[in-house]
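Presented as structure tokens, the chain that follows is alone, the form predicted on its own.
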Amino acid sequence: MKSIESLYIGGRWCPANSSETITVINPATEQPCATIPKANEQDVIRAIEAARAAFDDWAASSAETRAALMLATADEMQARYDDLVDAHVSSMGCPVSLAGYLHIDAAIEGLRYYAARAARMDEISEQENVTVIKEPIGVCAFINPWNYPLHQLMGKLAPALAAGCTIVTKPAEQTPLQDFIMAEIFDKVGLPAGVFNLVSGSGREIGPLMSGHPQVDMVSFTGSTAAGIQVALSAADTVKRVCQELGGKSPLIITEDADLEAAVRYGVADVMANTGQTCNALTRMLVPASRYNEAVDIAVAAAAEQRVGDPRDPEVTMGPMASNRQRETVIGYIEQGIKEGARLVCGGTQAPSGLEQGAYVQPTIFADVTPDMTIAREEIFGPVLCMISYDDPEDAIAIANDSIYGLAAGVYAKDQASAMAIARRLKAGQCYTQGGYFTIKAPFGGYKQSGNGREWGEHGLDEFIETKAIIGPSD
């Protein structure tokens, strides 16, 4: 078992003020895999003060300097690729066959992507007597999730570094290991002291301290909508910028003239990836009534192809949930679906055969789901697909938009033009058409209670920029 004894604050490793620790549990074995320090209020204040002290120099550094350090970091991440993979396998149970693709590759690519955009901070717009310049927003607090811990960290960290911001970050206590590796990497490449600071601890305890501190200029949070509301409340007194990526209950509309086999298989694979622990997963599959039974049969066959088991087995495609607590949540939703009358066509509440130990859930599909059922309205965050029939395209669009969430959506139609016409009418921050997938080049974020602000793409950098207008005398 790995024992991590220090936080990373002000460019050095230092013990936490408290002697308390947090035990990280491997969800596949239910055994401890690491211990980490449990930071307290004094540690958070030290980290924020270190970030504040480093800000002026880092903000004034050249784009070339920032880009060079970011590229060196990306190179070192590549050198420690196996360590980053192991962190995800150990702490969240992601299959070793998928961890690199799902969690590491885009994080490395993202650093390089934003290193190439650091020069945007030097752009000046002039029109008559008005000069508009860009400045970094300041000290940023990042509160990160357990489901894509490195990927989501980098969606905040890379643009913040490019902009010239300094950072205090807190990983989820369930999956903190990759953040400590990143601290080691930043230390090795020579990132200036105080630009990156890492505190680990209880989100309930130190999250409000980070988001509410008057010396923090911006807070970026990824997690549940309920927790996001609390972050926003904590930040409100100091009127700081808040960027939130929250819950989702995303629809996939399959049209009557779509390639049904391809569309359904795409939808099932999307929901089962990362054991269903994906905020933008297309968990509501909307199928025309005329093709519904056929679609259910295809979905069941596709789900049966998932191989659930030990995440260190290279043949496994689905590991455990990230924790037993999340497993219990998902099982509760499956029970609720059965209670409300949905038809369970595969999976269920029992552990997969031979996997009685570990936080495992079977790939589960419900048919005959109606839009008013709990499982069709609330985010389950597990490998559970709800299949809903619709009468005509207008009905499908209405069902898709009837949600408090609006993070993502999907459309599979006869062709791209047909899919695009529907996608334009869906109330979601991202829409995947004809089997499209996430890319770091596209802004990511939601409508309604799925959050505010955007990560990734050109818009991801904008979240960390203050726009200043300098107005001279009129001619």
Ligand code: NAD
Contents of the next structure:
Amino acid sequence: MKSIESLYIGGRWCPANSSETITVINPATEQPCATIPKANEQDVIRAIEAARAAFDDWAASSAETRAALMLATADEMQARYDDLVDAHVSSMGCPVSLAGYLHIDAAIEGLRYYAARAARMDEISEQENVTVIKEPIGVCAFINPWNYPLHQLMGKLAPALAAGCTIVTKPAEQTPLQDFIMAEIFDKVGLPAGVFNLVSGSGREIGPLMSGHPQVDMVSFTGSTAAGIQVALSAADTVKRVCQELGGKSPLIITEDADLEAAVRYGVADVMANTGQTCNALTRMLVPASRYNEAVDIAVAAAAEQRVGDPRDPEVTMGPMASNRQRETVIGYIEQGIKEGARLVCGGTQAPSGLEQGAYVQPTIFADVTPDMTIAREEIFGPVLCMISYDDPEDAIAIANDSIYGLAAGVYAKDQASAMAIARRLKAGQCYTQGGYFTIKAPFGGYKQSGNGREWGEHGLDEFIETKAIIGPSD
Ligand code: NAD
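Switching forms now, from the form predicted on its own to the form predicted in complex with nicotinamide-adenine-dinucleotide, please provide the structure.
Below, the chain from earlier opens the complete complex, with every other chain and molecule after it.
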């Protein structure tokens, strides 16, 4: 078992203020795989002070300097690829066959993408006596979830570094290992001391200090809507910028004239990826009543193709849930679905055969789900698909938009033009048409209670920029 003794603060590995530790559990074996320090308030204050002290120099560094360090970091991540894969396999049970593709490749690509955009900070716009320039917002606090631990970190870290911000980051308690690897990498490539600071600890205990501290200029939070609200409340007194990336309950509308086989298979694969622990998963499949039974049969056949098992087996496509706690939450929702009268067509509350140990859940599909059922309204965050039938396309759009969330949506229609016409009417930050997928080139974020931030793409950099106007005398 790995024992990590130190936090990374001010460019140094230093012991945490308290001797308390957090044990990281491998959800496939239910055995501890690492211990990490549990940072307390003094550690957070030290990290914020280090980030503050480093800010002026880093903000004044040239775009070339920042880009070169970011590219060196990306190269070193490539060199440490196997370690990054192992961090995801051991702490969240991600199958080794998917870890690189789902978690690491886009993080490395994202760092390179924003390195190429560091020079955007030097863009100036001039109009008569008004000059508008860009400045980095300052010290940023990042609080991250366990479901895409490296990817979510990088969606914040890469644009923040490109902009010239300094950072204090806190990984989720369950999945901290990749953050420690990143600290080792930054140490090796020579990122200036204090630009990146890592505190591992309890969100409830140190999260409010990170978001409320007056020396923190911006807090970027990814996680549940409930915790995101707490972060915004803690941040309110200091009127800092708050970027929230929260939960979802995203619809996939399949039209009557769509290629049903392709559409349903796409939807099932999307929900089952990462064992259903994906904030933008298309978990509500809306199917025309005329093709409903056919769609259910295709979905059941597609789910049966998932290979559930030991994430270290290269043939496996679905590992355990990231924790036993998450497994219990998902099982609770499956029980609720059965109780409310949805028809279980595959999966269920039993562990997959032969996988009684570990946080495993069967790929599960409910048919005859109605929009008012709990499983159609709340985020389950597990491999559970809800299939809802509709009579008329207008109803499908109304059902799709009838949610407190608005993170993502999907449309599968006869062709791209028809899909686009529906996509324009959906209240969601990203809309995937005809089998489209997430890409780091596109802004990602939510409508409604899915959050207010935009990560990735050109817009992802804007979150870390203050716009300053310098106004001379008018003629
Ligand atoms: P969570 O809210 O329980 O935890 C997220 C982080 O917040 C953790 O680091 C945790 O320690 C910290 N935290 C918990 N309580 C806090 C508090 N009161 N103040 C400050 N920090 C606190 O969420 P989770 O279970 O780790 O992640 C799953 C959720 O994240 C899902 O709802 C999912 O949809 C969402 N998510 C959203 C996105 C997105 O980009 N919109 C991406 C990934 C995950």
